[in-house]
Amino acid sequence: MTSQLTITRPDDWHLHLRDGAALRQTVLHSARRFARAIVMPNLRPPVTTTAEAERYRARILAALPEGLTFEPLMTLYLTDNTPPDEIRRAWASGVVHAVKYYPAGATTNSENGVTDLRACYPTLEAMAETGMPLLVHGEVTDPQVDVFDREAVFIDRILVPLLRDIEGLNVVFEHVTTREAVALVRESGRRLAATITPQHLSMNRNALFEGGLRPHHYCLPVLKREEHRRALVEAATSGDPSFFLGTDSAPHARRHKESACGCAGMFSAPAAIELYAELFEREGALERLEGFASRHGANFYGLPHNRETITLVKESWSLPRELAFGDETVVPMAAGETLSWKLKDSK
């Protein structure tokens, strides 16, 4: 049995960090784990210039722990208007790494994003010439497709015109939970990705519901049949390079999450690799949750792999079932949970 991994230091390529005075817990859990994180933009209002990416960057450093390294990959935030010079001066920066698509209304602080993809195509066509990704959140807002479908209509609808009609666009398609969605990753070859998070491996609608209504467990895009999270499971572990590790770790204050409305996100942050982990051991491919973790991403973003390496032991510990948030406090994934595999030197 294997009692300790040593893997390349991983890289996290859907991240939400938000802002102020929280972000001094987001970076610290984040920057333990992980070298690199594309950084969501959709905080309010939302990252949709060069100039704002930049001082959202400034404040993920200002907050990054002393003895930390952690390089944030910052995003724009794709308006019904963003013009196509706007990416031109985010790819010349070197500071912004893609532009991130909202459907209006899909999840969190996207009341800003798109309406019509297609009147986006002049600024879609600028990013396929300069080689910036874009990255999906692939669903639907249609209120009449119904909520487990809006990723399967998505794809129909949005995703296979757009990659007939810009043929040179780079697209990742963020935190999949279909096997449709999986199908149509391996038949597009190298110019379409895939990131999966932890929640999608481990976890399918059963857990909204177990043992009364678990708002901590409501994430978007919701989670699925156990079909669809076998199917995800094996492109994970399948070795396959158009999938990598995004976690869409997405924190809310607890009190925001557990309301009559609550919102939407899973903060899997603090032990984010450890669930991985425990996910490619039950599978029998630890051997692959390296490149998984830290090598397809990268080679996708055309990036160097990172030279230093985290190692895992096999320990269990527990989660706490809570953790500061600013001024308020958040629930974790798997808080209070056993896990079995450790950081080491984590605290």
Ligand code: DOR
Contents of the next structure:
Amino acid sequence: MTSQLTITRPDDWHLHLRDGAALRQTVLHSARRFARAIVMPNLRPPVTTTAEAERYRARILAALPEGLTFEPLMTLYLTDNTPPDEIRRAWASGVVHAVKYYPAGATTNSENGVTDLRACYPTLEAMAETGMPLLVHGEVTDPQVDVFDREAVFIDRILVPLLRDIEGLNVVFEHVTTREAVALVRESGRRLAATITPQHLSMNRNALFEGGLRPHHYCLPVLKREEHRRALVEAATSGDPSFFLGTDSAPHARRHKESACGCAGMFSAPAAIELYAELFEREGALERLEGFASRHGANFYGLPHNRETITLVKESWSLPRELAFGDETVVPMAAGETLSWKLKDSK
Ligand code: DOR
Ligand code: ZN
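Can you swap the form predicted alone for the form predicted in complex with this ligand?
Up next: the whole complex, starting with the chain shown before.
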């Protein structure tokens, strides 16, 4: 049995760090494990310009504890009015690595998102020209569509037409949750990739109702049926370079989760790579973890592989039931549970 695992230091290709007082904690958990992260722009107000992205990046770096290295890869929040020139400025900055498309109303802080993607086509053309990838939250917002079908319907109504209309655009289908999404990514070649979260790999929708209503298992896209989880596990552990690690770690204060109208998001950063290691081991695919966590994403984004390594050891440890989060507390994913892989060191 493998008792120690050393891999190239991984990257998180989808992360919510939030802002303000919480940054010290969120940055710490990610920087202990990951060398770089694609940082989501859905702050209040959202990060819509290169100048704002540069200022947010400086706040993240200011919150980084001494002795740790971490490179935040910034993103812009696409709106109906993002001008093509902003894309060129963002690309030239070297700081902004992607643009995030939230359909307006699809998820947390998406009110300023896109109402009609066709209106954004000139901006998307500028992205195709520069090589800037588009990261999509792939769910329709049509209230007529069942919440469990929103990703599959998004593929037909939005994503397939988008890939057809804007030829050179590179796209990441973020946090995929369905076998339909996996199939599309598999058949679309190198211009369409996907991130997969630890929660969608390890839980199905029964986890939302296990012995009662479980607000800490609520995220968007919502957990799906077991058959879909299996398709994600097969994709992640297959070695296919189109699939890579993106935690979508999305902390909300405990009182905002345990509420009559709870927020969507799971805070997986405090055990992210450990959770993926558990899963890959269970599938007999530990030797494929490094590709998924440390190589495929960098290749897609055209960035070098990290030079440092991390080491995980086979040693039981339990996640705390809650953690500090600015002036509040947050319940991490797998709170109070015992994991068998522990982070030893990172160098
Ligand atoms: O569960 C989620 N939480 N899904 C998202 O798309 C956004 C995220 C957040 O920012 O809280
Ligand atoms: Zn997200």
